[in-house]
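One chain comes next, on its own, written out as structure tokens in the form predicted alone.
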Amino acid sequence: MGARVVSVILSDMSIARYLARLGYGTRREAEYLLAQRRVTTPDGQVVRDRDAFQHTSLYVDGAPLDPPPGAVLLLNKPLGYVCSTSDRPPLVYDLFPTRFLARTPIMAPVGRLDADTSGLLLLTDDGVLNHRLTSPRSHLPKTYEVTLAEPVRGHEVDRFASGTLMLQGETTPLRPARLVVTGERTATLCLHEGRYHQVRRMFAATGNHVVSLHRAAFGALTLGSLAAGTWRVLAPHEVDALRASATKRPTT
């Protein structure tokens, strides 16, 4: 599962091939890397582009290749950026090596945190695990750290943990979601689906406004250390307990 997929030898694929997937060029500049002897073993052995290999016998000019299909990475998002290919920059792609564009399938956003949102945010090409972790029939919770313009009158907790509040243009109430007041304008917010603009539209919906919004955690994954704008890829047994809580109830 998950960057598991790669740990075995690959021999039904040439490397040119392989490469080019990743991003490393056409695979016509891939085969010049391999002809130029920039794609060697760890070791510093040249390869041939029909030999077997696994990922992580690979490096290109020195360096181990880029994280391999089936990855997910761990990204703590910046204010400005936003989760697009094509709009107007900066985009979180600026903050991976430029050859992340030209992956195939590409490193695509797992939901997507607007520009003014700040915090966790994962990317994989796994498609399939991408929709399991986006559909509305998974549970995972999400929580936001949370700056008001206003005061929280208390009236919140409830109205948030009733399972009732329903967002303006919808015509489905709002799974029960935790909050927690944590200053006279902050709070944190749990929530187990993921509407657009859904924090601030809840708040919005009490008569108050939300300042800043950072997403502190997605289902058991926090930000830990990682500071903003740098990124990590996720152990294998991270992804395992991404994919079985995904269809977990919520407790809430």
Contents of the next structure:
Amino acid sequence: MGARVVSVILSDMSIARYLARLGYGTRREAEYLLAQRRVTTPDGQVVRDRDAFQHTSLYVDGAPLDPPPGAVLLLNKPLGYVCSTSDRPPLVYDLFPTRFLARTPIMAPVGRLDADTSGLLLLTDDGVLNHRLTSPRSHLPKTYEVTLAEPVRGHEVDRFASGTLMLQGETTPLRPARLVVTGERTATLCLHEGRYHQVRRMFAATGNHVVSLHRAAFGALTLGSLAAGTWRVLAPHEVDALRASATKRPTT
Ligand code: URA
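Switching from the form predicted alone: structure of the form predicted together with uracil (URA)?
Full complex below, order starting with the chain above.
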């Protein structure tokens, strides 16, 4: 099992070190925050570096801390944002507090969405969980809403479901994928793997072109009412369910 969200008392770690790991500055800068009495309990009591603490018992400048180590974040990625720490902006990190880029370890995207794909993107600093969710052995379903340049012809449903479709430059066929046609040029596609530009390449293999792509679901997780450009922290039961479903074989 990977790291769990920290809720226990972390008395073996100084508060300054903990804050530095969360990106609140260098250790020296975090010590300075404490010296300036800017680190408090939720009810405003000033804390000292060596005090016992829990993640939720610390506020900086009157605000709760950013998500704890081991958290999984669900972002509704808008179009145009890049899943990278160092590409041409805008980056998905621009949608979080700037100190997120200084966290150790960093909140890394779970797989990637292209800049011109919108929708559900997970991020976590739990490397074991990230690996498990993105490993080729993971069968987690990912659901995409697709708009196409040309009308769907109908044969795509069987081709994608066949388990024999081979993409250019690859040596193994794609796993069966479920295509549901929702309109003349629209469909939803459910994949159980995550190859490079997979959806765009699948439709290119049928002579079509993806005009817009949106990820609506990752496993059982959906965006719900989360607005584009905003994010939330997954509840522990959602993380547990995600972890458990990563290795389950699909029924279709
Ligand atoms: N498939 C793609 O082609 N692009 C994405 O961003 C995700 C899946």
